[in-house]
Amino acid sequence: MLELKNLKLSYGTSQILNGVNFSVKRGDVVSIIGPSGTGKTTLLKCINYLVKPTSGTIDFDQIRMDYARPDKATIQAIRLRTAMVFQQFNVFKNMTVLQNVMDPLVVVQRKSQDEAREIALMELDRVGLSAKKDQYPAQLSGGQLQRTGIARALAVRPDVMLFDEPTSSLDPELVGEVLKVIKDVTSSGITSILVTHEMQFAKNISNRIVFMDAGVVAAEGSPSEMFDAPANPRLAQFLSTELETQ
């Protein structure tokens, strides 16, 4: 469904991604794990061109783009098939919860107000926020803000959901409510790619784990292969440290 080949990205003399090869099949739930600063979020943002790779290619079903020679039409086609949930919520403070979810449906997909409202209400119910639809972001908790972001992403009916460390900005007591919603989303069959430091959660919801280190995919496999019997010494070291702190 989606494949990145030899993806490279550098900022000046700093090599962030150093030849990443990464693929996702339809219906996969893939969690990307690894040390901070190893390019996990950057990889995610390369998929829908929120950052510009130096080189490499992406194949998304019948869509193909060479990152060295990108074109606007292909970028737009890829973006229309993906939706991202960000670390920092990225909701509009001057809009209600309902308006935030409706916005991409009206502005990007050109749906009528009535149709957008119907879809938005359905997705807000899905994430447990129907009662908050007329409130503004300033009136919400961090967990409710993130659930608003998830509802907005789901509303555009993406082929692939991209979750960029969706619990990293939350107080510990709010993490559970967001993880529950993500689990419900991924169990519905939608293809999902998740960057996370929640190791046990990644193990439980994913059918594949990708370990990144030093800007490359250093290991990948099923959750049992990666967590229960890691063959890669660097992965084993990383997991021992992470699991001790969780």
Contents of the next structure:
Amino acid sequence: MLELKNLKLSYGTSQILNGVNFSVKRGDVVSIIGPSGTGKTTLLKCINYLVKPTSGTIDFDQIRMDYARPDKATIQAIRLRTAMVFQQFNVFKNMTVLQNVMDPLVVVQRKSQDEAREIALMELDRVGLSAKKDQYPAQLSGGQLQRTGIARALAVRPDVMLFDEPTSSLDPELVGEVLKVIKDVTSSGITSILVTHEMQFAKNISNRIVFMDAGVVAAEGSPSEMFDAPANPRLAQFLSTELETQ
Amino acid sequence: MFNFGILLPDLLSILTVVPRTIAMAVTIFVFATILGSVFTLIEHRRIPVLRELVIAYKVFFKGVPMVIAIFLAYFGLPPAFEFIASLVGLEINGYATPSWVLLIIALVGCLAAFQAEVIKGALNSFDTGQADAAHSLGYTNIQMSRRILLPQIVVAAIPDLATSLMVTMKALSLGFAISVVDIFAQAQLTAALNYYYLEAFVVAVVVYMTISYTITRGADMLERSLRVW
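Right, the form predicted on its own is done, so what does the form predicted together with the partner chain look like?
The next block holds the full complex; its first chain is the one shown before.
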């Protein structure tokens, strides 16, 4: 369904992505794990072109693009079929929770206010935020902000959900409510790619794990292959330090 | 002896120029803000060449005292107008340009540099993560600006914009140098007739304070009604 080939990206002299190959099948829930600074988030943001790789290609169903020759219409086509949940939530501060979820439907998808509201209310119910629909972001907790972000992403009915460290900037006691919502989303069958440091969670919800190290995919496999018997020594080392700190 | 009896006639005399002063201040403010926004946009978009010109412009106009800019406009613009007109084959008398027009041009020139910084500050207060989120959902730049960026930075800029409106109004008193009559100049002229200088300037202070208090309150109310979040 989605395939990235030989993705490369550098900022100045530092090479962030070093020829990444990465693919996802429809219905997959793929978690990307790995040490900080190895390009996990960058890889995810290459998919919707929030960061600009210097070379590589993307194949997304019938959509195809060479990153060396980016094309506005193709980028837009990909963006219309994906939705991202951000580490910093990035909800629109000048809008209420309901408006945040409705706005892309009205502005981008040109749905009527009534139709947008109906969809938005349904998604807010799904993430348990119906009671907060008329609040502004400044009045919400981190967990509520992130659930707003998830509802906003779900409302556009994306083919692929991109989760960028969705719980990394949450207070520990708020992580649970967000993970619960993500678990609910991924188990509904929507194709999802998740960058995370929550190892146990990744193991539970994913059908495939990708381990990134130094700007490349260093290992990938099923959760049991990756967590229970890691063949890659870097992965084994990473997992042991991660599990220690958790 | 302070002459209380002269205060009312002084006030009435000064009030006659208040509409003109406010009209000039608002005109300058509007044009300076538009020009400043264009400068900020050029810098923000990193448009080559234009960007360097904007930076040079800002260095010049932030550094030069406004009164000098006013004199430069007063002596420099009339011949410049004549020269430009001659290029397209027209013969005009540049020296017939009213002083108040030259004053407005000079102050727009100076204040645009300051407005550019005000707007840049408001723009920098916007967290770009929201723009990323909008783009990831398929918003175009224009849709993102209209729905998310502008509503937030306009509100963020209101207090500074109100301050610069007041700075503009006060800067008009420099127009006295080229015989444009504002509140300050009218106080001076009124006093010149009756020699009650202290009284005239006390009245001028009261008028300035009333206007600036009104602007401040208005800006506060506007900000509160727009900052719904």
